[in-house]
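Just one chain is shown here, as C-alpha cells, and it is the form predicted on its own.
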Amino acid sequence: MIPTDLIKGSLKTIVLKLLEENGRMYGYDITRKVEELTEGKIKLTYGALYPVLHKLESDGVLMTESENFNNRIRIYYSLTSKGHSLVTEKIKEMKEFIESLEKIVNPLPGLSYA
C-alpha cells in the first residue's frame, strides 16, 4: 500500500481525472474506483477525500447534486466547465512530476551530479 503522505499532493488530480472519465460520482464511488484501478495500492480515506472535494467545490471546479438513494442522501460530484479545463493542466503537471521522479529514482548510467 502506498503511504498517505505520497498520495496527498496528488489527490486533487486523481479526483479530477476520475470525474472527467466517469462523469458524476459520490465519495464512496471515488474511493472504490481508486482502489480498483490501483489494485489496492492506493486506499483513500474519507478524511483525506472530503476536504479535497469541498475545496474543489468552493473553488468552482466541482458542482454537487443531492439524490435520495434507499432513504439516504447521496451527494454526487461532477466537473464544472472550469473543472474540465483544469483537468488537462493538472494531468500535464502530474506527468512532468512523475517523469522528474523517475529521473531521480532511476538516473541514467554515467550521469554525473558533480
Given for the second form:
There are 2 protein chains.
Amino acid sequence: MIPTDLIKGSLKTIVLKLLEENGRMYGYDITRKVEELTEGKIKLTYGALYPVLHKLESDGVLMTESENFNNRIRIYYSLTSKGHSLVTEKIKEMKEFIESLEKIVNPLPGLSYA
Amino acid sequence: MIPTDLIKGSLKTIVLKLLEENGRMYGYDITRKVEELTEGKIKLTYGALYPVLHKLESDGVLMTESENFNNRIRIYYSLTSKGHSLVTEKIKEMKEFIESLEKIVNPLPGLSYA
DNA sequence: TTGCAATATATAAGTAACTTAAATATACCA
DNA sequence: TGGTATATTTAAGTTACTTATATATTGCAA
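Return one more block: the form predicted together with another copy of the chain, after the form predicted on its own shown previously.
Whole complex next, starting from this chain.
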C-alpha cells in the first residue's frame, strides 16, 4: 500500500520504538506488530529487518535472549541503556520529520503559501 | 537537523506538492521554499533535486519554461495533467504514511499495546 | 580588486539502505 | 503430501540518494 521508498529510512526508528513499548520482541513478532498497528499498510521484509536487528545488536543498542518455543528458536531483542537513549533521539527526529511533512502536505489555507 | 535517511523517499512528493500549491517554481526556489516551510529542518541538495526534476520532466509529469532573470537562467517547472493526477496519488500515500508512523510513534496509552 | 556569499543549474562517482531471492527447519491442518 | 504459518539467515542486486566538482552572474565588503 505505502511504497517502500517512503518507509525506507524509518525502519530503525520503528523497530526501536516497538521495543521500547513492548519490552522485548523477536523479529517475526515485530513484522506482525507493525502490520497490525498500521492495518497492513506497512509490511517489513525479513531481508531488511534481520540485518537491522543484527546491526543494532553489534552496535550495543540491542541485546538478545534466545528461547525455544515449540521447537522454534525465538531470539528476543530488547533495548540496552544505550538503546533507550537512542530511541529518545530517534523519536524526536521522527516527530520533527512528521511535522515538517505535514507543513508541506497540509499547508494552512489562511497563510500565504507563495 | 532531520537525518537525510528519513527524508530520502519523500523528495518527489515534496516537489510535486509544492508545484501544485505554487503553480510554477524553479529548482533553486524549491529548495528555499522547503527550507522556509520546515524552518530549516529539511534542506534539499541540488545533487538530488535537479536530477529528480529532469526525471519528472522526461516522464511527462512536469513541463518547463526557461526565463532570463538578471542574466541568470531560471527554469520554471509546472505540473502537466499527468502531474496533477500523480500529486493526488502521492499525497494520498504520504498521508497514509504519516498516519501509520503516528500510530507507531504515538501509541494511544488507553489501548493495550502488547 | 579581490574575494566571498547568494543566485542558478548540471552531472559524475560513490554509498547506504534497502529489495529480491533462496535457503533451512518445524508445526499444523486439509 | 502439500500448503500455510512460524522463525531466522544471508548473498546479490537496485535505487535514491550524497558528495564533489564545474560553470557563470550579481552584489557587497575589505
